[in-house]
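First, one chain by itself in structure tokens, the form predicted alone.
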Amino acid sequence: MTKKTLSFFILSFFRFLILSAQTISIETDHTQLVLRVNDGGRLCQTYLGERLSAQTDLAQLAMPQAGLSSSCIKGLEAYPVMGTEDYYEPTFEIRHADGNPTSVLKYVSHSQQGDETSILLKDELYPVEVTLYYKVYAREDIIQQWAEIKHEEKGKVYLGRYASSMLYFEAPRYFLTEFASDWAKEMQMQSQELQFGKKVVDSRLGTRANLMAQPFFEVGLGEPVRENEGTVLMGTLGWTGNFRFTFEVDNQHVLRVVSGINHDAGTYLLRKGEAFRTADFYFTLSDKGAGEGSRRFQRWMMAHQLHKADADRMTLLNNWENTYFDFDEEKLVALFGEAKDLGVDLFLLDDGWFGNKYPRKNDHAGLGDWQVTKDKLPQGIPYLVKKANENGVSFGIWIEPEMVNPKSELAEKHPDWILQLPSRETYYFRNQLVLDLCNPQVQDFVFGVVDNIMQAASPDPSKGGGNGEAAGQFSPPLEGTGEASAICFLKWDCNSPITNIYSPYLKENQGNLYVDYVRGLYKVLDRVQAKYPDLYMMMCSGGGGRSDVKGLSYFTEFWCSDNTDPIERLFIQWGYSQFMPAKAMCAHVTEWNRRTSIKFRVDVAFQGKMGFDIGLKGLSDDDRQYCREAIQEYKRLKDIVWSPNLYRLVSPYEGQHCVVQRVNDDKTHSIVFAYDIHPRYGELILPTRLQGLDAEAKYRVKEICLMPGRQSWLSCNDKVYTGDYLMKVGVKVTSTNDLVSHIIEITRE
């Protein structure tokens, strides 16, 4: 043996004790995951679970020989590649410029800081190096999962796959809680067992994308998701566009979950050092069931995610079921006086108010042009915003930026702006097509869009709007002013997945497109977050098209759904609980299922973020007074019934009545919300034990919000009782009457 071969062994078996014995443990209160790097340099999972002790020695956690990343549980390679030995579902897929296939990541380094983790892993024979990183927040016991894709090398690279998280988990069964959708169907929970190969739920719309499917899930490890036993993972991608997670159950009987951006259609070239950021991951691990679960996703909303969290909302009258399209400046004005009569803070302008050439007289034209109808609205949105500020309510207005109908002025100016396939016959959904916003000229028209219209309704509108051929009559930006708008809130609508798969900007980097759109919408909204802090907007995309919790970092708030059916509503709504906190949910009394009656459509949006889309003139007075009248309590209460302190009571899947109840963080204060549905003849009812009460506290419990001239026939109303005995024995909340609603505080004395 040479001296030179000698020195080589020794450096390299000195490297393997070294990187042999790394071990990274990433904690939260309730949480652990450890990784550890086995013989072969490679990083592998061999824990996560209840969170251990301190006194426990980690490097008792089993590992795998070298090379067979697949042979154990307790250590699974954290980022598998495609090509490798592991022949499962993989994370990552690389084609390198030389045409080969695969990558072999070995660790090279980690830190971690505060709260995050990075570990660097690297490819020996290429220059390729991915960096994992962890995010935890400890009191929310939610961690964050991405990763960081670069290369030096010299030619074309591909990404075929670029998942942002691998976790492994080992348990006797395994039980998969999805989210189904459709328009006007959004959340429907569906279960089922997970066993041997995979079940895939994903999206592939592009802009559109919760359409079909929510990018939401719960795992029930050894039992099916139960509310309040049981040990199940929730969790949820960060990204505003198409999403993949893979459920796999193994030749071991170990469930691989790879969660990330859907790379189908989406080959990626990456250009050298250039980075590839991947889609956030969050999930969490609850031993409390899918109850504690929901309560940890929404505390973290409330305190990291949500835009404007900490500010208040504004309940709403918006005019669509109202008017739809047919409206003019005095029937608005009118509009505006009901909703001063209804007590509401803010008036919403939706669809139908832009458009000369072709002006918006239904979804077949006029968007692109978002200049006001001066034949509709001859005096514009300035005479509009001082209309409304003279009822006492302010004004906010509707766009969707993002589409553009064949028949409009943009259209014709800008066919190079448009997503569309090159000689092919075009496909419209909606009579509509999508904007390129891979190109920055597109990203500048649609921030245009939003600066135009907030300019011109400054209190000094001849300063100028933002890109001047956004509509067409405004002069250059004056982006960074911080100027104030008379505009206070913006509903955002998508209503189109993306149709006709191909950028005119990107040319041959085709499968970069999905990606890039929804790097670029990005890019628009942090510019008019920079410009305009203050201003509220709502997420909207057909219904819930649009309801990720990326999305609402730069968003106050989303619309669930356009079914404002009430019974359909406490289905929907009850599934978007299970991550999303109340106050982002927009609720909305409308004409949706007269069966029902206004108490119990009002009751209903009572849950969220509350907002009517009603004509006052069609309600009786004792409608009109009890809308009044539960707006001033929504108004008094609100901080109660954002809170993430939320306990589902009584499913509505599990039979014919709802209860949810909310409570404040030191349990002083309680909102209990109950309805009966079609309960069936003679049904038994049973108490409803409530939760989350100080059991040594007393509490009166009082029903509010009655229909005027009315008292309660709750048995428990107006009584006093220990938070012992409300949680232990309960009380009856809901009866066999058909339609019935009650909203009931619950205050300790």
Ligand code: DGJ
Contents of the next structure:
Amino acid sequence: MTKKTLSFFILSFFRFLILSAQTISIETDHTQLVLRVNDGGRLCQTYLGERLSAQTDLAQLAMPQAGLSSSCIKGLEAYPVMGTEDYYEPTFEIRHADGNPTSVLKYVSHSQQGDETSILLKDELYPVEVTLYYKVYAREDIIQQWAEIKHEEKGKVYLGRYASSMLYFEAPRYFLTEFASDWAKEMQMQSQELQFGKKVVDSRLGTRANLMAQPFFEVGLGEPVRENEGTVLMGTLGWTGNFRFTFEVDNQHVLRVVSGINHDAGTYLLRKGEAFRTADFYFTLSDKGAGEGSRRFQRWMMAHQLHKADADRMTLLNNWENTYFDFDEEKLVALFGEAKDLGVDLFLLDDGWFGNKYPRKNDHAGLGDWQVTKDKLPQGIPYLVKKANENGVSFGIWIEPEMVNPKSELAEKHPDWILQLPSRETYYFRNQLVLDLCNPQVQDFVFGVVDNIMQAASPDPSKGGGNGEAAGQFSPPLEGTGEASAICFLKWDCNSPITNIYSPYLKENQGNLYVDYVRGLYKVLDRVQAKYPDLYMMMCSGGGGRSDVKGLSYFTEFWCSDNTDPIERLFIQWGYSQFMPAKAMCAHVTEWNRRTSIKFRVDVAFQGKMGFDIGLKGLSDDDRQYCREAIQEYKRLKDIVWSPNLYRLVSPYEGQHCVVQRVNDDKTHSIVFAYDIHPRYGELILPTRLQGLDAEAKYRVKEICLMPGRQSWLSCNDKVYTGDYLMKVGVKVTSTNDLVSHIIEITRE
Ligand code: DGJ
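Okay, that is the form predicted alone; can I get the form predicted in complex with the ligand now?
Then the entire complex follows, led off by the chain already shown.
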């Protein structure tokens, strides 16, 4: 053996020792993910499950072996690539400048600082590196994953796939719950057993991305997802655009879950030295069913993600379903009076206030021309703000700044700002098109829409409004002073998916469109947030077409659905509550399903961020009185309504009732919402057992929000029970009555 060969073997041996010793443990309070470098230098997952008590046990975990090739055993590679020995769905695919479509990523180094772990992987043949990031939210038991991809190649390099995460599971059976959607049918939960092969849940709609599928999933490991028992993986992607989750059961019955931005129609040209950051994937692994997983996600949203999570929220009166486009100054001022009479905090002016050459009289024209329609609202927005304030309510306004009607001055002036194919027939969705947010000029325009409105609505420069800097600050108006305060609330709508997939700005790099669009949107939202940190904003997309957790780092709330039929809402809110906090879920009382009483409709909206979109004149005195009193009760109890400690007690999916409960952190105060839908004749009604209380404590049970002059007929009303009794025996809060609801306050004595 030559000296050279000997030193090669010695070096290889030491490299093997160093690399194979690398074990990286990522831990929350209850979950542990263990990664290990195998003797081929590849990073593999060796464990994902309940947190192990002894760190010494990590060495016992089955170590991925080097086989004929240096792959991971069973292919459990942490970030598998396209074109090697793993034949299943990869996370990463790159086409190098020389056309080679493969890569092998090997471990180089890692660092663990505080709650963040980063692991650097490199290709030995090409100057390509991928850094995997893991951030833990220990108390909430949430793990966040993303990757950063870079290269130093000369020539054109394309990313074919750029997922955020791959997770592996081994269980006898797997059951997926997904959240299918459509307009007015958001978050329909449906489950299926996963068998050998692939199931993909994805979106390719670009803007109104979640119209048909929502970016959430649950997987029951070993058994179907249950509310309070069993091991459940719950995941979501923070990305306001195309997403993709792939669930693949391989030949060894391992479940592989790949999560990330949808790479379909998105082969991304990555420039030399530029870092491509994937979307953030968040997951929790609950061993107490989906209920515990939901509480973790809601706690995490409230502690780390939701914009202005600690700030209050405003109850509101919206005019959309009351007037549609048919309003003028006089009508609006009368509605401010109705808002005052109702006792809500804010009046929200919806679609139809803008456009002059092409006034926005319906949804065929005007979108893009964000100047107030002079003959409809001659005194402009500042006048409306002033009049609303005189009535003691704040003022908010609707915009849809990413979109344009072809019949608009904007489309006439800037056809090159619109996503549309140069030489093909244009396809319209709601008579409109999407602006090209990949283009920085368009980003400036969209930011300007917000900025101009904020400035125009704050006429007093001495209050900082003149330059727009402080115009967004929410200062509740002084009742009766008539002092104009700024607009403090925007409803940001987005009614069309991307229908014509071509960016005039990107020219030959059309594969970058979907990703760059979302990044362009985030650049605009970053600017809005920086300049108007106190502005409240509702994320809306023709209902719940936008509803992701990254979006909610910019928006204070979101519009769950245009469907406000309270029965449908029980299902929609049940679905969103799997991940989303009540404080962010806009729930309005409307005319949908007039067979239900106003009380029933209010009691359903009470569960979320309450608002009204209804003409009050059409209501009876009793109904109006009920609404007023319910709003006052809501304001008194909103901290409990918005508590992330949610217990879903009776599912509307399992019968004709729905019961949910919220409990505050110190278990002194709780609210139970109970609804009977269409119970069967003579149906057996059992007591509902409460959860989350202190067993030792005593609680008074009291039905609140009763119709004027009515008494509670619940047998538990105004009685005192121990927490133990309420949780073990329970109380009857459902009945065989049709469309009846109860709101019950539980107070520690
Ligand atoms: C769709 C939204 O979901 C509605 O609430 C309303 O704002 C309309 N757009 C206005 O065009």
